[in-house]
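Let's start with one chain on its own, the form predicted alone, as structure tokens.
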Amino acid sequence: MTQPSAPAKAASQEALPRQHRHYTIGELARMFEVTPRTIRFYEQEGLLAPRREGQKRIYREKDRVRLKLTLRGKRLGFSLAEIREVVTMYDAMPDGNARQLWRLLEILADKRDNLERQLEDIRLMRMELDDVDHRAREVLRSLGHEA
């Protein structure tokens, strides 16, 4: 008997109801743009955790949606711990899904309250870096430089 050729395999994975599909470290890596090594870190991390055969990794869609979640948080600037946190609740409790969207909620607060002291500080940096810029052109001018 012999093999389906990848291009019959990857039509019978996109006839698969979606739960039921599987991926491999590659085609993840393609699909979202990132290198098997940053997957294999998640998987590290715990934030993965594909089924083995042999030496190859079969990602399931839980995996390749925790995948996705991941990569949004760190975009949005969440820990791992942060990440790991949101993501295990979803998977571990009944209730999970609101529970995660609460807890989602209380860290995007905190970042955001976060950026407003940031960009705060960023303001009074800058003016302070305007104020000594206008004192050395002043030292300037009063030696008979032009700035």
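Residue numbers count along the first chain shown, from 1. The shown structure was predicted, so the numbers you read here are calculated from the model rather than taken from an experiment. Here the rigid core means the biggest group of C-alpha atoms that line up within 1.5 Å when the two forms are laid on top of each other. Compared with the form predicted in complex with the DNA:
Annotation for Met31: C-alpha shift under 2 angstroms between the two forms, rigid core superposed. Annotation: Cα of Arg51 displaced by less than 2 Å between the two forms, core superposition.
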Contents of the next structure:
There are 2 protein chains.
Amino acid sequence: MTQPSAPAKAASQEALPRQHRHYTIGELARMFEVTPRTIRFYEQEGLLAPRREGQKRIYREKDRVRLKLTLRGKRLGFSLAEIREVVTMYDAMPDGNARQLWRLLEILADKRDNLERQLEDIRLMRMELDDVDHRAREVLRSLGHEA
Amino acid sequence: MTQPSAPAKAASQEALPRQHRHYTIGELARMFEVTPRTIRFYEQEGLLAPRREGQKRIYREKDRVRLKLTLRGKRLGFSLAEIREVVTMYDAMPDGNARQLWRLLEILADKRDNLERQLEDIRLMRMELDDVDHRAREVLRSLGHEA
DNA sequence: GACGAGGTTTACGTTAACGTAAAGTGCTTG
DNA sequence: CAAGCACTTTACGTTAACGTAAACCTCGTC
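The form predicted alone done, now the form predicted in complex with the DNA:
Now the complete complex, all chains and molecules, led by this one.
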């Protein structure tokens, strides 16, 4: 996802740091502030599939993106199973049969509904937090402390 | 929270269904689509503290609100411990000492930061879901199915 | 008075998502 | 070549948030 689909500026200078191409597990772990164990676990759960160079895992740009998406999903409360459901189907898309694709669309609609409900939940919880905040500050003022 | 602080229309007819006053555990469970076990567990974790009438638990309006807030927090990925941290401090507010109140303000700011990040996460994930959706529909069209 | 529908406690079971420890491999550096 | 560092596999441990089962009250009612 989010990969540029067409080389818009093919004639540019290419002076950019040029995507590192690949990362070790430790590098990725530091980038995202997780442990290597977590990354290996995600692989075991079918969310990542790095190349091997001998024994060692080699992660490429695509893997990094997948990890990023996975962690974002987690922050939003999705389970690894749910995340895998979308991520793997996405990869199976090009050769996917129609039934699979329709299923994918269903899942996507589902997730989006989920997000919409979360937006509403956030809105409500914000109001409540603000409310508690105001009350706390008032009590503090009544105690003589300036907030 | 969300309790009306002043009786704006004190002279009204009071013809409303008049807050049920109390609920059984089964009623609450059905209202929020959880099991009684869940509600008892939340009590055990210090999130609820219903009255007892003999052996039976009696939940009042306040308890219902707390349960609602708790479940909302859960949907947003907060742990029961985090939720308790806010909810119980809120109750301890009136007689709370200054240090506790400042601590509460800290926690609130923390939660709000959390929510802001979630908003951004939702925005990004929405875009990605839309992206995948579009691609899937294109593949479907290329297969001759009208989406 | 048997019974079913609700409630209760106690306690062990389960799942997800890792943590942690042990033991081994491979490189490069003093 | 010993030491250290980063990686590997295997496997058991842990925590949160309940599920599930057993065994028990206590009503209203048939």
